[in-house]
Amino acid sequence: MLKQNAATFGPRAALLSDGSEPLSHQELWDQVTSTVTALNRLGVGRGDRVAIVLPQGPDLAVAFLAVAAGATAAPLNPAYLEKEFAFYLEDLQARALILPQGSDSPARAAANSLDVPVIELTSGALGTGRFQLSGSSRALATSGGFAEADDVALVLHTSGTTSRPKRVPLTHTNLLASIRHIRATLQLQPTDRCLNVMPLFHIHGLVACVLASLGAGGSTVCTRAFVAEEFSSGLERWKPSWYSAVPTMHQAILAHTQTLRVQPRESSLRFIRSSSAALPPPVMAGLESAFGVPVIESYGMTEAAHQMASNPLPPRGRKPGSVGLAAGPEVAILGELSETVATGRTGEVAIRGPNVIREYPNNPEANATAFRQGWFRTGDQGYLDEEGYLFITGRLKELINRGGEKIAPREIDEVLLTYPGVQQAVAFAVPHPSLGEDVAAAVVLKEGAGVSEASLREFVLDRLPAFKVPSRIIFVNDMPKGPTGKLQRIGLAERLAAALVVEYEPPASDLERRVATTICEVLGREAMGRNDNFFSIGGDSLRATQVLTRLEQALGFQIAVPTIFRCPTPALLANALDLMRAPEIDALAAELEKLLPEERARLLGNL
C-alpha cells in the first residue's frame, strides 16, 4: 500500500505534525524502506515481534508502519509500569524494544531484566517522522526484507475474562481488509485529512486514523497529545475533513467548544466519527449542533482489526443509540447453540470476514469460547432491527469497558486480595456519564481488620495503571453468590446501588470549598460533598487535568497529575494541597524575616 501510494501520490502530504515539515507519501515510503534495512542490520526480520514504546506523535506512527512492513509491530502504552512491560515483553517473546534515545522508561529496565535488546530512536531536528535507529548489530534469525500478506503485521493485547490479556495477531490481510471497509464507509478520498487525537497504541488510532487515511491516499495530522483546549486551534490550522475519537474525548471537545464565543460551525470538517464505546445521544446532538456536520458512530474491536459496524453517512439514515449497519464483516445475532436468531431478538453479536483474526495464539480455552462454526463471538449482547441496524444492549462477558479501555476485573481482584486484611474482593462495572463504564470493587474484610477505602486505593495505584484503579471501593459483610457458590460479578452494581451512594457532607474548610467549586465548574454540577469521588460523579482523566490546571492558577504552585487519582475527593485533595503548599509558605516566612519590621508589616498587609 505504502509503495503504491508513493508512486501515485508521491509529493502529496501523508503525515503532518506541529513544528515540522510534512512527510510526503514518497518520503514516508523512503523512511519505511530505510527503517526496514536498519532493522535487518540490527537482527530484526520477518515475523520478529518488536515492542514499541514511544511518545504520541509522528515518530510513533512511522515506527509502527515501518516495523509492520518488515517485522511485527507491538506498540505498548508508555504509561505501563515496569512489571507490565515485563509481562508484555515476555508474552510477546520480543526480539527487540524500540525506545527514544536516552529514555528512562521503565520499559528499559524490563527489557534489561529479560535480555531483550533495546533499539534507540533518534529524531532530533530531522522533521516529521524522520528518524534513525541505533543498536547492536545481530545476525537475522529469520528472513529479511518486506513482509507478505499472511505475515503478522501488528500484535495487540486485549483483556479476557481472566486477568491474563490475550494476544491478538493481525495479519497484513486483516489490516488491508479493514482499511477497505473504513474507506468505503467514510467515503475517504485523497483530499481527506484526519486530525488524529487517538493514542497510537490502540487499534482505533492505528487503523481508523492512520491506516485508513493513508490507504485512501489522504493525510493524517499526528498530534503530540490530546488537549481539548487546543482542538479548535488544531481545526483552524490543519483544516481536517474528519476526526475520530472515543466518547470521553468528544465530551471534552464539546464542553470546551460550548465555552467559545464563536461556534466552529464553519470548520473544514465533513463528518465526525466516534467508536470504542457507546456515544451518549446528547453528545452526538451537541457535536452536530456545534460543528454542523454528521456524527457517525461505529462499532469495533481489536480482533476485527477495528471496524465491524457503522452508521452510514448521509443521505442514508443514522440511528442514535445504534452502532449502525454491518460495515465490512458479516454480522449476526446468535443464540446459545450458535444458531442465528430472528430479527429483533436479543443474542450474542458474532462476526466473520477477512478482517477477523483466526485464533488467539497458544490459548485453546479462549479459542474454544470465541470461535464457533466459523463465527467469532464478540461477548457483546445485542439485536438487529428490521433495517439491519445493530443495537448493543450489554455485555455477556465480565470485561469492563472504561472509555474504550477493556479491563479484566480479575486483575484488580488479585491485587486487592494481596492487601493484608482483605478476605474477598470483586471488581465490577458501574455506569459512568462520560466513560460509559467505570470500575468499582466490593471488599469483604477479615475479622478485626481496620482498612480504609483511601488506603486500599493507594495500594492499588502503586500496582496498576490509574485507569484500572476502582473509583469506589465499598465494604460488605458478604459477597453475592450464584447457585453454584460462584461470586456474582455481573449485576453487582445493581445489587449494591445503595451502598455506592455517598451521603452528602459539605466541605469543611476554605480549601475544600475551593476544590469542590472547581470540580463543579469543570463537571457542570451545582454541588459536591467533601467525600464525593471526582471520578464516580462524572470525572475522567481529561477533566482531571482541567481541574488541576485551574487549581494551579488559583493556588500558585504546580500539582502533579497523579495527585487527583490518589486523592479523588475534596477532603483528600485539599489535605494533599495543604501539604504541598506548606513549603511555599515556609519559604515566604523565611524571606519576610529578613526584611525590616516596617517593610515586613507593609508586605503582610498587602497579602
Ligand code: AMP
Given for the second form:
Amino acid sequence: MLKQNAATFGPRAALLSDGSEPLSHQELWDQVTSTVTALNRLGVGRGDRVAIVLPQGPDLAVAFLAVAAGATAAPLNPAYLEKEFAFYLEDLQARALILPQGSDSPARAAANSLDVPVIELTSGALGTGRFQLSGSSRALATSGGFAEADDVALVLHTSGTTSRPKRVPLTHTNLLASIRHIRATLQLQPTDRCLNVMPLFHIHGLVACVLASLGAGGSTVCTRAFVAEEFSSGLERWKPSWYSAVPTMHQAILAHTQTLRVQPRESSLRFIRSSSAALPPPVMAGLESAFGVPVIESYGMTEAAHQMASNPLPPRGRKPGSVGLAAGPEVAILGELSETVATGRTGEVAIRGPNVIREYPNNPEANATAFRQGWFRTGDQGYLDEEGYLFITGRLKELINRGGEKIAPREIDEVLLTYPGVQQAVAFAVPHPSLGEDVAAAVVLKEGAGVSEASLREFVLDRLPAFKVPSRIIFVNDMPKGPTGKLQRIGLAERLAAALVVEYEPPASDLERRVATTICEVLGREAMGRNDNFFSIGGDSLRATQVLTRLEQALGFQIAVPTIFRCPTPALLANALDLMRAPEIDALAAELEKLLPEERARLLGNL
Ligand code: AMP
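Same protein, different form: I have the form predicted on its own, so give me the form predicted in complex with ligand AMP.
Everything in the complex follows now, all chains and molecules, and the chain you saw is the first one.
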C-alpha cells in the first residue's frame, strides 16, 4: 500500500506535524524502506515482535508503519509502569524494544532485566517522521526484507476476563481489509485529511486515523497530545476534513466550542467520527449543531482490526444511540447456543469477516469462548432493528470501558488484595458523565483492620497507571451476591448505589473552598462537598489538567498532574497544596528574618 502510494501520490503530503515540513508519500516510503534495512541490520526480521514505546506524534506513526512493513509492531502505552512493561515484553517475546534516544522510560529497565535489546530512535531536527535507529548489530534469526500478506503486522493486547491481557495478532490481510471497510464507510479520498488526536498505541488511532487515511492516499496530522483548548487552532491551522475520537474527547471539544476562534460552522470538516465507547445522543446532537457536519458513530474492536459497524454518511440516515450498520464484517446477534436470534431480540453481538483475527495465540480458554461456529463473539450485548442498525445494550464480558480505555477489573482486584488488611476486593464500573464508565471498587476488610480510602488509592496508584485506579473505594461488610449466590461484578454499581453516595460536607477552609470552586467552574457545577471525588462527579484527566492550570494561576506555583489523582477531593487536594506552598512561605520568612526589625515591621504593616 505505501509503495503504491509513493508511486501514485509521490510528493503529496502523507503525514504532517507541528514544527516541521510534511512527510510526502514518497518520503514516507523512503523512510519505511531505510528503517526496514536498519532493523534487519539490528537483527530484526519478518515475524519478530518489536515493542515500541514512543511519545505521541509522527515518529510513532512512522515507526509503527516501518516495523509492521518488515517485522511485527507492538506499540505500548508509555504510561505503563515497569512491571507492566515487563509483562508485555515477556508475553510478546519481544525481539527488541524501540525507545527515544536517551529515554528513561521504565520500559528500559524492564527490557534490561529481561535482556531485550533496546533500539534507540533519534529524530532531532530531521523533521516529520524522519528518524534513525541505532543499537547493536545482530544476525537475523528470521528472514529480512518486507513482510507478506499473512505475516502479523501489529500486535495489541486487550483486557480480558482474567487479569492477564490477551494478545491480539493482526495480519496485513486483516489490516488491509479494515482499511478498505473504513475507506468505504467514510468515502475517503486522496484530498481527505485527518486530524489525529487518538493515541497511537490503540487500534482506533492506528487503523482509522493513520492507516485508512493513508490507504486513501490522503494525509494525517499527527498531534503530539490531545489538548481540548488547542483543538480549534488545530482546525484552523491544518484544515482537516475529518477527525475521529472517543466520546470523552468529543465532550471536551464541545465544551470549548464557545471559545473557538474560528466559528465551528466555518471549519473545513466534512464529518466527525466517534468510536470505542458509546456516544451519548446529546453529545452527537451538540457536535452536529456546533460544527454543522454529520457525526458518524462507529463500533470497533481490536480483534476486528477496529471497525465492525458504522452509521453511514448522508444521504443514508444515522441513528443516535445506534452504532450503525454492519460495516465490513458480517454482524449477527447470537443466542446462548450460538443460534442467530430474531430481529429486535437481544443477544451477543458476533462478527465474521476478513478483518477478524482467527485466534488468540496460546490461549485455548479464550479461543473456546470467543470462536464458535465460524463466528467471533464480541462479549457485547445488543440487537439489530428492522433496518439492520445495531444497538449495543450491555456487556457480557467483565470489562470497564473508561472513556474508551479498556480495563480488566481483576487486575485491580489483585492489587487491592495485596494490601495488608484487605480480605476481599471487587472492582466494578460506575456510570460517569464524560467517561461513560469509571472505576470503583468495593473492599471487605479483615477484622480489626483500619484502612482509609485515601491510603488504599495511594497504594494502587503506586502499582497501576492512573487511569486504572478506582476513583471510589468503598468499604462494605459483605460483598453483595447475585441471585445464584455468586459474586456478580456486572450490576454491582446498582447494588452498591447507596454506599457510593458521599454525604455533603461544606469546604472547611479558604483553600478547600478555592479548590471546590475551581473544580465546579471546570465541571460546570453549582457546588461540591469537601469529600466529593473530582473523578466521580464528572472529572477526567483532560479536566484535571484544566483544574490544575487554574489553581496554578491562582496560587502562583506549579502543581504536578499526579497530585489530583492522589488527592481527588477538595479536602485532600487543599491539604496537599498547603504542604506544597509551605516551602515558599518558609523562604519568604527567611528573607524577612534578614531584614532590620523596623524594615520588617514596615513591610508586614504594608501587607
Ligand atoms: P477496543 O478493543 O479497545 O477497541 O474495545 C472494543 C470494545 O469497545 C467493544 O467490544 C465495545 O465493548 C466497546 N465499543 C467500541 N465502540 C463502541 C461504541 N460505539 N459504543 C459502545 N461500545 C463500544
